[in-house]
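Next up: a single chain in structure tokens, the form predicted in complex with (S)-3-Hydroxyhexanoyl-CoA.
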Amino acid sequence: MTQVQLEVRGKVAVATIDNPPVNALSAAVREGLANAIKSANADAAVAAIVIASAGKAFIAGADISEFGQPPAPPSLPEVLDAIENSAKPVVAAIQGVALGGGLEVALACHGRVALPAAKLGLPEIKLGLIPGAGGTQRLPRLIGAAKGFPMMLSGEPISAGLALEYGLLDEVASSDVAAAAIRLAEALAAEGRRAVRSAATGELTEADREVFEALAKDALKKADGMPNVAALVEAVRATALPFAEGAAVERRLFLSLVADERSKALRHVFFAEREVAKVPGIGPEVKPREIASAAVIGAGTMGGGIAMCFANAGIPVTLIETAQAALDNGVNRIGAIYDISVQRGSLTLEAKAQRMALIKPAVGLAAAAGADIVVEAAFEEMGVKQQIFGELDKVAKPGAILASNTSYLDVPTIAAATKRPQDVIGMHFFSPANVMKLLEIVRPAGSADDAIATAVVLGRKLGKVPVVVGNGFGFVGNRMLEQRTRAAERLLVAGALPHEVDAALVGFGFKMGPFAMADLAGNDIGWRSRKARGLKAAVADAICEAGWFGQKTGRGYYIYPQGARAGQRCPEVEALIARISAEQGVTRRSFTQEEILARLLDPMVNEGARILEAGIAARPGDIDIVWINGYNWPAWRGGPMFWADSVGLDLIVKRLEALAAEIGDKALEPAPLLKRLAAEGKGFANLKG
């Protein structure tokens, strides 16, 4: 079975790539393309060649799953050289996305025709890479670096219309792109070989180079330590060299980036993001329910944000409160958030009006009667939730999905307040709900498969990354966060200071450390929750007892002079911490950044292992996706479970054993799964499949 079929139509040989789902350039496709070019050139009856594709995508790029494996010949640059140097002109017929190596195939051709809906781009930057098959050399030579460099820097594809304007395409065909490509191929053949232009022969003008250098300077400033931005600049600069030399520079840079841990992490995230959409036990035969309208209960910050998600997706939503004043406040808050977008220019006044019109404020639960889905975002207290669900059971229409936006509570207990537990699930949004990508969908035992499938489809429609998780205190994200919070408190008592702990996490790549985060969210939230659960945290409790709730009170772990967002070190807090260490008989010591990181992150990994053992997360990659999309874990670090693998599970086990002994806390001992994998010399990645 060849993945490239060659068929001669008149004088034109059409090579059609057929490698579902997205025609990635696997070794078999590369070989098939090389053979097609060779045999078409050897066939005296053929005057020109067209490269076309079956399916939706033209070519989605190199096969990402092959990276990091031993290279299988022919390499893509070799195939592209064969296309470019073909004695007979080659034209690309682009019917769908031409991305990465896919666009590089098209660039090596002598002509390019696309359908209007096609998209063209070089997204390698998003995988921690740069184009590696001549893209950095051919694209700027064809359309100029002033246009080509930003395309490679952002990784965002452009439309066929813009590509035509740029000169990246020769033609946009309204239909039958293969026929249009055949016509162009015939015309090029008729003009004769010498008239055929190759992207590799183009040269950049002085003015173009100047614009590029200015853009490059700016990009390097914002590169944030990502090595591929500097590599991209270097590769584009190499267009000043003869093509073959420039291509060699690009290849060297590309190969070193493929081996870089940051790109490995981003590739892991690419596949984990797609895998997370597959819910174990729920196949395509499970049809999601139709969601044409929604209701959100609670017009507080969370409920308002969730209502905005529905309105942004064009779904009418009833926003419900118990009293008019609270409702008015909620609606005003939503309006004010949209106003900020309007001021920033990211939303038109008209769009704001349309979205506000989709939000229907109402007092009383009876207004939820017509909704296909009801999302409860009321106070986080079991009694409150049970009362609401009991009433909803009476008013909601049959088959409506009843979702609780609980962060910690037991969903089956909430469901037990209804006579339709199969329709009750958790939908845990993250604050601010209209911004954060993560949506934990809690799937309690007894919930209907089609209710879960509906929530997944809806989640994506709302622009979220839905991750289906099992029921259990704190689900995945908050359960692991609690370990980090405890670890941060332990570090303070042992000798570290808040700014040192925060700096370690920021150095790792988080936007904020745990104490800056707590000050932003409000320290009283954790305090209330600890009190309700009978838990103690000496430093955190003392901070709250002093009334230092964080930014909103002007002080917390840090001081915030006159509403400043960045906190300053607080001598009183530091003295308070030292006093608590002394009270607990601890001799304070200093910690390196590396020690701080290990103490914060190892217990999270341990909890992740327990979550996997309990089946609360289906795969280690799901946990990574939760942390990247809900808690700002840097994507280029791949998520906590990927990070653990890169550190080595045996080392994490040793560190946890030492920590458990030092603290005298059995809960910190390595989980059985972690120990087993470490003993077998494996990582979490081995759990796949």
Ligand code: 3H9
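Numbering follows the first chain given and starts at 1. Only the largest set of C-alpha atoms that superpose within 1.5 Å between the two forms is called the rigid core. All of these numbers come straight from a predicted model, not from anything done at the bench. Compared with the form predicted on its own:
Two rigid parts rotate between the two forms; their hinge, judged among 603, 257, 135, 638, coincides with 257. Between the two rigid parts, the smaller one rotates 13° against the larger between the two forms, as C-alpha superposition shows.
Having seen the form predicted in complex with (S)-3-Hydroxyhexanoyl-CoA, can you show the form predicted on its own?
FYI, this one's just the chain on its own, none of its partners or other molecules.
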């Protein structure tokens, strides 16, 4: 059966796309649309054409199965030219979503009608691309660049109501969108084809261009090396040219992005985020529990941020502390953070009041009795957490999920303090919790599937990217971070200086290097953790023993004069590092940025391989999503496992073997999985989750 059915209703030919499940623009659909337009134009009894769709979606975009394949004719731009140049007016009848190429189809039509629930957007930016079939040209020419550019820059769809307000839609139909589209098509036919305005013929006003240029300047400043942002700006600027010339600029930029390694990495991230939502062993038959209320234990920086996540999502949350003073401080801190958003204009006073009203302060764990989920955010000490969970076991209602925000500790040991281990999971938020997108959901053996499913659904509602991980010290992110931290310490002893190590990571694309980050977080945090575990780090320990805890003390690895946020090189620290090297009998040498990066990142990849071997992460892409959303790994680098594939696993194996031999550390020898993949000439991408 053809994917596009053509039916004549009165004087209007209705071309209905039927390509389940989302009417993706496969080669068959493109050919069907082209043939339908051609047939309708050849039929003297037809005065106008409507493009409609079966199912819930209008067109959800390109056919993913065709990604990376040689393009099959006709191309989408060719189909859209046929629609736009049709001698008879064409109207799109949009139900559900019109995304990517789907919206480009609608833009090529001469009229657009949608149902109230429809969503319209151009999400190509999220795939490291820009619209490639005229979207960057038609959308701004139709609704203006001041509105069209932000739509394409965010990639987020807009509602039918907003699309109508923008002028993207001609009508929002209360019901029977096809009938409404037929009426509009008949009206356009009655006016005559020449009276029909095409999206390609619109022109931007000078005022609109000024607004766009201001938005473009800001976008480029925040682009962080994303090639698609620069390409989008250039493409929208090309709307100053005649349509055909602007479309040629867009196509050139689109094809260059398809081949760009950074863009390939962004596409990997896009698909990895889709995969991470699939939890092994938990299918659609597992129904999540209802979460109508929450409680957070601990009103410190982390607990307060988690409470804000619930309030921001409209979920009532009880914020619990052991003493009134600590509780008051926590609530005041939350109010001050919201005040900053109000001052910036990103939050109204009314919205602030609504969110603060959802946060109920309380002293004592008894206040958690009615919550559907309780998130513990107390000190990272096993004894403290066991005591809290033992008490929660007595007060929390049956079926409530008890979650620990632990970043390192063993979740089953915490669960053992209760008589309901099936309801105990880890929910590791990242600081600041109200900002960072990553949520590691720790799935210990014995946890209930519906508890994990609930945490995943809840995480998305809180605006997070939830990644389900297995139980193990440090889980995924912090376990790999510890390897980088150790590597950074080794580099200092071997001859590198803090600013050189930091510069290498910043040059790679991170916002901060490890030593600037340690100074910002507080060097005493890592020191306390090392002492609790009996670990040593000569340079880091010496800095803390001197009382140099970072920005809060005015000095750490760097000096921060008069409360400055940007550190300056510290001669005392550099002398201290040289002394430690001498004490350890190390002859210091210089390192290139490439050498520094290899010594920092290769051990992380090696640990990632061990994490995969142990089943702590289900897929290599899960590790990449953790690092991009929780540790500021540059998205255009694709994550540590994607980066490893791009470098070549055989090279990483050789470097690790050489490093392990040089410093005599067997822990740096390549993991079995890493060695096997390298020997087979494969990459992590060859692994199936």
